[in-house]
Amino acid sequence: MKKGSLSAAEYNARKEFIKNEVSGKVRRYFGKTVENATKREIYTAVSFTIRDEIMEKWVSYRQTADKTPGKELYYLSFEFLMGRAMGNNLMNMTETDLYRDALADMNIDLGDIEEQENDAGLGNGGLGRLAACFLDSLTNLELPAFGCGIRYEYGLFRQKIVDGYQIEMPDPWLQSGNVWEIARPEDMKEVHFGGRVEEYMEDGRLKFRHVDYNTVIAEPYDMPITGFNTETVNTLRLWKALSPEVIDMNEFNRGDYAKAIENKELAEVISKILYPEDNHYEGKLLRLKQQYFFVSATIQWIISKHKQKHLSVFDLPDYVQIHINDTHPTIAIPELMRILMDEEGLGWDDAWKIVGRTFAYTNHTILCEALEKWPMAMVDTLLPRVAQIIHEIDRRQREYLCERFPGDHGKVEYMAPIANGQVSMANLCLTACHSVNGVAALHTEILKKETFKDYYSVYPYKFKNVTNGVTFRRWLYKANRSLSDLICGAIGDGWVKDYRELDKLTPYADDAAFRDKFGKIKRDNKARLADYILNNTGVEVDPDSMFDVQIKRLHEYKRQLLKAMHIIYRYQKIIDGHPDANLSPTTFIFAAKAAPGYHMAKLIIKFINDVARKINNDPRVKDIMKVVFIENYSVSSAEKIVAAADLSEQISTASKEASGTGNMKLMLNGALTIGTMDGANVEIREQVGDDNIFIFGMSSQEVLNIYASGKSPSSELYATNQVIKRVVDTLIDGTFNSENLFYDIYRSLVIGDHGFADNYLLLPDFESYLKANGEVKMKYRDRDAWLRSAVINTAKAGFFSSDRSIEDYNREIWHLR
């Protein structure tokens, strides 16, 4: 709420009520005064004092909701990458000067305490936050929603950057508790692991009982998700793990406390840890346990839900939509049916139809080892009842296969649900759901024609596209205020509500002033960012010299090592004295996470850590060059570096990426995209010209033929190109370290596994790459034309607004009232 939408006289008793507020809070809940307390407890009450607000909107809106016979939609995913709540939701209240000037008269800085809040640990990277700005949009646009997930209580890990290598912390977001969310123990449902089947007839039917299991008790925390400036308040809804046994007395009382606690311990550990490592049995397991468990309570709470109101079990297509984000929610589908069956009496017909007009699919990867695969033997042992489905499935599906494709063997193996001894729950999700979506236009297109061709030719009405889209409330209006504040003084604030509003800066491109004032607050964000670089890295950085930028989940074919390389590449122009070479001072920022058990992704991080400090510590380039790792890459840290990037780095091997977010984030605050046509890159190019992008490398169509031929041309170019071997050479050479850690990636790229190199194909689009960014040196140089290139990048992302995202998901897929 700025000054300007009230009267002076109600600003200033909004000011005193917040005082008053904050203050007493800190009085009740910690017997000190605000002059006493520490900014954590500060931090407590002021959240207290916005919660307050949020609750009565969210009580009204759930009165009305519950009240109210339209259809909701619950969306499962296995991340939330949520980000600090305090700030969002006072913009959503917007009352952010409100609260900064209420708490200035009282010597607090908003900023201070807003850096009290730990992000939320309930994501890694894209998919949390492609999530996250869904729930935004769903709420923004007045749409009832729930996401439903995992409380995980450490989330992924905390990275630490020790001697160049990523070590990996517990991430206690939780220890000193979560201000926005409220337990639901009223709530609480059972989720049954092991036992076995029994049979049994009743009324003339067969009928299946689940009996001998062991009990997880889910418990379930609700978070409230605020629009701007709306009414509505959505819900996220985080099952929490316990176990029904505290303690065994018998076992404590023989002396054996270990024991005493096992049963718990083993309960708990499923809503403990985001993503635990799944390259051994152990880990598959406890991953298909936290799957289970999370879509199981959510299942049995939608259908107690609805019974509420009176409905039938046969409406409830009409009431509820299911949408799985990627295949970690896929067991809802058999789960679903176990309950329509067992415990609701219908038929396996009837219950069918249910399902398939319930549940909805979007696909996010096509690399294999993405699409999840479960031993079927697994699934017998831990989800008897839930495994019997899934073979009922499975033979169904055959058998209509069989038809469809008769004497095909092999494409209906290929296409079966379940295969050589595993489930396919992307094959279970093609098979049940009434929709099926890629995430971006050319995603979509290489899933109908490649990755589920086949699919395709069996359902082709149920594949769609809904390209992804990120809210421009979070990654502009709030991370950027600076720029937020020129844009709304130009062309008002409709665009925060109105993603459509936000073309008409267009014509801005063309003045000369406005194009200045855009250029004066990149500084100023790149100076701020340059702070936070030195106080959490060491490393000082020129805010004048280009911020060329690339962050992102840590993967090789989202090809980190290509722009390391680039960087080795430059640095060696430099020492062999090449006139061009120190033009353009550039600053390369990376940030990223690499799995913990994903070797060649933590050495990529090593490598890119051992040639910062080669670089940052040669006195011949201090002036021109500087790279950066910032550690522990997340939402808030995310917020600070897209508002101060100049280059965009979107340089994944065409074909693999999904979409991408990042690329949305970073268009949106006037960064330009250097970048394959991979993704959203293709949509990007088709909304700001070619003139505002910097394009490279291999089309999809050309990387999908060289992985058809089986025959990659990069041993061939490292043999032949100098300026390619040259720069490889420095993996195994000692320039940048003298222990050989980095053979393994010098041999995925020069010899390779059953004979193909290179399996990202970075050298093949290396010349390419370097061309490329050459013409970024050389268009960064002419500030007035960077600018002019800038401002289009923001003016015309409209189009990857998530409230565009979320529009197109409704008319097509869910049609919630």
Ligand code: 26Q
The other form holds:
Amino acid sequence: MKKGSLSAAEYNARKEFIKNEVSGKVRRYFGKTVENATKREIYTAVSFTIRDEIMEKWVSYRQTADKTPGKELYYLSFEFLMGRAMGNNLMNMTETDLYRDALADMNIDLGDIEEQENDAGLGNGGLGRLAACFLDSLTNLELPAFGCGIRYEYGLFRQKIVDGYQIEMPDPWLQSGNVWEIARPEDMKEVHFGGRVEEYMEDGRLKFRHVDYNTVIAEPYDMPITGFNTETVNTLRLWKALSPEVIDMNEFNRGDYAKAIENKELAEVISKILYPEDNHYEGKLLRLKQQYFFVSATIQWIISKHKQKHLSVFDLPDYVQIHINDTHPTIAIPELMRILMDEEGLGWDDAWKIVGRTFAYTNHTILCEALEKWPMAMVDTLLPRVAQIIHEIDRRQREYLCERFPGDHGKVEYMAPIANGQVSMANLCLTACHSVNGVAALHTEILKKETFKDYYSVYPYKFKNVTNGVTFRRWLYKANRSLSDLICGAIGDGWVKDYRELDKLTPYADDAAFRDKFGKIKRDNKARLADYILNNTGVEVDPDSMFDVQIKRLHEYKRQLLKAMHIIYRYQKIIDGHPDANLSPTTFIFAAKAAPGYHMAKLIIKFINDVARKINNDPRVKDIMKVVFIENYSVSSAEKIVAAADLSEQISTASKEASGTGNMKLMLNGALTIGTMDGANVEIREQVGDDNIFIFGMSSQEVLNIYASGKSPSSELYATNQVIKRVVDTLIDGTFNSENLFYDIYRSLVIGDHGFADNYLLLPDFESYLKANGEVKMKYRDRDAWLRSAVINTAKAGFFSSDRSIEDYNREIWHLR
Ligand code: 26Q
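Alternate state requested, the form predicted in complex with the named molecule (shown: the form predicted alone):
The next block holds the full complex; its first chain is the one shown before.
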């Protein structure tokens, strides 16, 4: 609510009400006055005040929704990277200004209070944040949906940088309480592990009974998902694992206290912690337990709800769509089969038809090391009945494939749900789901032509593309208030809910006065980020330098090392006294977490930090370049960085980045992209045109050709190209670290494994990257030309709204009303 939308008297009355609520809650909950309460206590009181308002809406929405027989979506995801809720909910209720004023009357700064909230960091990166943006957009579009996942007690680790190394710390985000969740003990479900399957006859039919199992209790916690000015309040339901018994009294009475609590802990460990590997599969038993745990509880809940509202399970697909966010929740497919057959008494064919119409699957990666393949023996032991069903799906699918490809055993093996003693979760999804989609146009083409080409030939109608998007509410309206205000002043505020309207900004790129204001806002945001960087890293950076930003998970395919090599090249040029090396002062900004077990990624973090230390302390390059590594990259630090970026680095090896979504957040905030023809960069280029983006490097086809040839050009490039050699040699000549710590990086670039050097092809793209960076530098010196492109980037970002993505999903896949 801005001051304008209420009369002055109404506004003041609301403000007094909020002040009373907050001070009343501080007294009642903490026995304190506002004056002597801690910031955290104020945060809690403010959040509960906001929550009271949301509850009213949530209750009425659920009442109507539960009575209306419409189709609902269940978005199953291992990860929901929600970030903070308070500011987001305030924005959605359009009450940010009101609360800011009310708190200011009590000498409290709303920004300070927002900083008290822990991020809900229940995700690794892109896939988890996409799930969060999708919940926002589903609600904004008033579509009925539930997010379903795990209530991890510990989110993604917190990162500290100590002596240049990443140190992982736990993230006990729930320790000081979570205002935004409500436990629903009445909806607890039992999940069964282990045991064995008994067969018996009933009414002349062979039936199956799961016996001797261990039980884990799943208790749901619900969080309201508010939309911007909507009546709809959707729900994120996260399951917590509980032991059925408090402690084992038998063991306890026998005096074995440790044993008595062991079983309890074994059950509860399931929802303790999020696995920190991103785009990398490891066949850990606990991870499989996590998968079945949340999936089984969710499917049981869906079925019990459906049966309360409808007469039969036969019409389930008319009322329920279940979306599988990457293969991680795939076990939901045999679990629904199990429930339909063993508990609802359906035969195989009827159950299979229902399953096929209910499930849809999104693929988020083509990296082989990320494709999930579980040892079948592990599934047999942990989930004996579900495993039987997977074997039967495999048997039937093989039969079908043998008819389809007579004599082609190789192909059948490749496509089968189970092969070589492993279950391929992707093949299971491709067999069962009615829809399979990639997350950017290029990615979907690669799925059709390479990764899943055989399945594409069998079921071409299942394949769709839905390009990713990001929510404009969090990533522009909230993260960059001053730019939002400028845009609203020019084209009104329709774009906040209707992404199509953002294009109205395009003509303003030619308006010098508008460009100037745009540039001043960017400058202010950079000054604010400079303060944050000073506090976070101790490095002083110049807000008038170009802010060149690479923020994302650390992965070799994302090529943070390529950017580091460019920085070193620039550094060498300045020291050489190269004539135009001093132009365009630049601040190079990195933020990234590496999986704790990913040696090369952690070494690259150390390398970047050592490069930063050396360059930042070298008086010869002072005022020309600075390098900073911001620790603990998270949703809330991303919100601070995106508003201040000039240049967005999207430099993955072509074909490797399925889509990217950071590229969209940065573009939306007026950063220009330097990037390869990979993921959604291809579509960003289509939207902004060649003059407003810097594209470099090999195409995905060229990359795939090099892999197919088995010959890497990199060793030879290193041997023959002096520029490359000089940069690469700094890895081993002690320039940045005298202890020769970086030999493994050097080795991977010039020697490699299995006779293939430089797996991510940095060296073949290096010169093209330098050239593109040269163009960036030239353009940045022409402030007007740069700003013109910046405005165009914001104006053309409409397509990358997650509202558009959700409209596409709904039109092509879910068909919700
Ligand atoms: C799987 C099995 C066992 C352990 C971990 C995993 C695992 C965990 C996380 C596998 C993959 C992930 C995450 C993948 C991911 O974030 N992919 C990104 O998805 C984004 C949204 O579609 C895309 O924009 C990115 O391009 C893609 O990398």
